[in-house]
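Take a look at this single chain, the form predicted alone, given in structure tokens.
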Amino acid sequence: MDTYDVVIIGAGGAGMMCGLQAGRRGRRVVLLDHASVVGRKIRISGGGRCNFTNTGAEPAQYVSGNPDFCRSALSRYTADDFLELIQSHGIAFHEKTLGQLFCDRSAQQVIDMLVEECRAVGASIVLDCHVRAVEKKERFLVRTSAGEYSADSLVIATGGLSLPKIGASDLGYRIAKQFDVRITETAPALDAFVFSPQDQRFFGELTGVAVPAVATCGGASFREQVLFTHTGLSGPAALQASLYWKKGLEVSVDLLPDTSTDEMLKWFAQQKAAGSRANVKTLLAQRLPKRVAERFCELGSVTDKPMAQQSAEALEKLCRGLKEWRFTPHGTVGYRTAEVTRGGVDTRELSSKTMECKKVPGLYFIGEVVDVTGWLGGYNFQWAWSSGWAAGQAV
């Protein structure tokens, strides 16, 4: 049996951050991971360039049963703190829209940085290591395919259920349940919406068309692009809205975010007064992709008659439909494509300062396994760094 001060199950972003912080404090640390390589989720993020944080990361951009829980960790280890670590390793980066920071070259640079930092403080990483059982007597005992490990502190950094193709599993939730730690309802999030069968048939011909829009769900609105797919609606704005969606909720989409309903009606009136002989969908194609214009004219029951023959009521119905297009998703695509898992270990069970389980001293939960889920755009990585840092100061 190998004896350590700290055993961390999961060598992803949160686990490695915790390991390097604990190691810096002189703790003897081992990280166990069932994968053959570390940081798979880091590697595929941001199109392979890792959207490693967001300059505007604040508690308001996170969803949780306890919205204030993330405040302590995020305030004590900020995006600037992680950026300082990135810069100390000479990793070039750039900012895209909305405060999103990416590596110039490759996500592998972030993985290599974290591994190097762990090695520098003597934190060991054991791969191809499958956890078979976890016990606690005086100390924690972790039985694995690679042997047995004993420690005073056990940190669960196993991630959520999203992206099973890269090894996601429910191990963290099973360990929580073993120790009678509550789990809030989990669901795939930052995921594309799936239309009802009827909507799939109606909007199917729009597959591949992207439109700048505002998507709203559950009281939250996001202005970015939406993308029509063969099964539903994707794109950044839709993915963001999915974080707030629950079965039965409507999603509202504004397809003309820079123009009010009144402005659209005035524009149509001007075309009509000028004696335009064009039909509505032809004129609307000046404001929207042609296929979208055609489909929404059909949805609004606007005929192919010239503009001069269109009624004011028909045009108002069309404009309101474009500004407040509403649909009720059949669901989302699911964990196989979702960026993250919403829900997880109930934050009421944990200390917001240390991530330690209140009822099981020495047991910690960090990262995606916890019921804290951020927006798309680097926020979930920042939660991994911040929660990992917080636990690393305490174990």
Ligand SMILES: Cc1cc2nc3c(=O)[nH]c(=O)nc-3n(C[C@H](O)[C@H](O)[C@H](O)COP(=O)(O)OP(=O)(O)OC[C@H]3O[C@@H](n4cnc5c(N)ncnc54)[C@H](O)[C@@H]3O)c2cc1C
Contents of the next structure:
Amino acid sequence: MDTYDVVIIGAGGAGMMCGLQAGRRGRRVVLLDHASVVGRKIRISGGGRCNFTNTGAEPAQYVSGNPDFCRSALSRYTADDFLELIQSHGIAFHEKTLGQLFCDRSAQQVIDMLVEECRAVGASIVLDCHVRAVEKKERFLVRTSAGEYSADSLVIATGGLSLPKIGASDLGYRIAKQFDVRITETAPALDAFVFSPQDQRFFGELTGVAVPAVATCGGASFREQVLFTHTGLSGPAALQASLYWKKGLEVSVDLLPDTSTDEMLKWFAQQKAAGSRANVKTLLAQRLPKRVAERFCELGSVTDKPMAQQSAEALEKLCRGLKEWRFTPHGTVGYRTAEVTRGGVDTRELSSKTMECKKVPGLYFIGEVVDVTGWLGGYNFQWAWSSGWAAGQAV
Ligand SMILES: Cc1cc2nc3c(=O)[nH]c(=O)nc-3n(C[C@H](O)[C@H](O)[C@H](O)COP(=O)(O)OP(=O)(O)OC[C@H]3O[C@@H](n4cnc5c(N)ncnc54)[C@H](O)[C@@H]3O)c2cc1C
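Same protein, different condition: the form predicted alone was shown, now please give the form predicted in complex with this ligand.
Full complex below, order starting with the chain above.
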């Protein structure tokens, strides 16, 4: 049996941050991961460039049963702190938009940096290591395909359920259940919406069309692009809205975010008053992609008659349909494509300062396995770094 101070299950972003911090404090650390390489999610993140943090990361951009839970960790290990680490490794980066920081070159640089930092403090990483059982007596004992590991502290950093094909598993939740630690309902999030079969047929021909829009769900609104897919609605604004979506909830989309309903109605009225012979959809195509204009004219039952012959009611209905297009998703695509898992280990079970379980001393949960889920834009990695750092100071 190998004896350590700290065993960390999961060598993703949160696990490695925790490992390197604990190692810096002189703790003997081992990270166990069933994958054959570390940090596979980091590798594919941000389109291969890893959106590794967001300079504006604050509790308001996280969804959780307790929205205040993440405050302590986020304020003690900030985006600036992670940036300092990035800069100390000479990794070039840039801000894309809205405080989102990306590597100039490759996400692999972030992985290499974390591995190097772990090595520098003597934290070992064991790959292809399959956990068979976890026990707690005096100390924690982890039985694996690569032998047995014992430690005073056990950190669960196994991430969420998204992307099982690159190693996501439910081990973290199973360990929580084993120790009677509550879990909030989990669901795929930052995921594309799937339309009802009827909407799929109706909007199917818009596949591939992107529109700047505001998507609203559950009281949260996001202004970015939406993208029609063959099964539903994707694009950053839709993905963000999915974080707030639950079965049965409606999603509302403003497809003309730069123009108010009154301005649109005025514009239509002017065209009408001028006796425009143009068709409504032709006029609308000045402001929206042509195919979108056509579909929404049909949705609003606007006839093919020239503008001058349209009724005021029909034009108002069309405007409202574009400014407040509402649909009830059939679902989201699921863990196969979702960027994150919403929900997880209930924050009421954990100390917000150390991430330690209140009822199981020595057991810690960090990163995505916890019920703290950030918006798109570097917030989820910042949570991985901050929660990993917090546990790293305590284990
Ligand atoms: C396609 C995609 C792109 C993304 N892009 C971004 C982005 O640009 N910016 C951002 O902030 N967030 C992004 N995210 C979200 C981000 O990747 C995660 O929130 C973050 O990686 C969570 O870190 P973690 O360490 O908690 O979990 P993970 O990174 O998922 O790490 C968990 C580790 O645990 C291991 N593990 C799992 N089960 C077991 C088991 N049974 N036994 C042993 N080991 C196990 C896994 O192999 C993995 O190494 C993206 C996600 C996806 C899917």
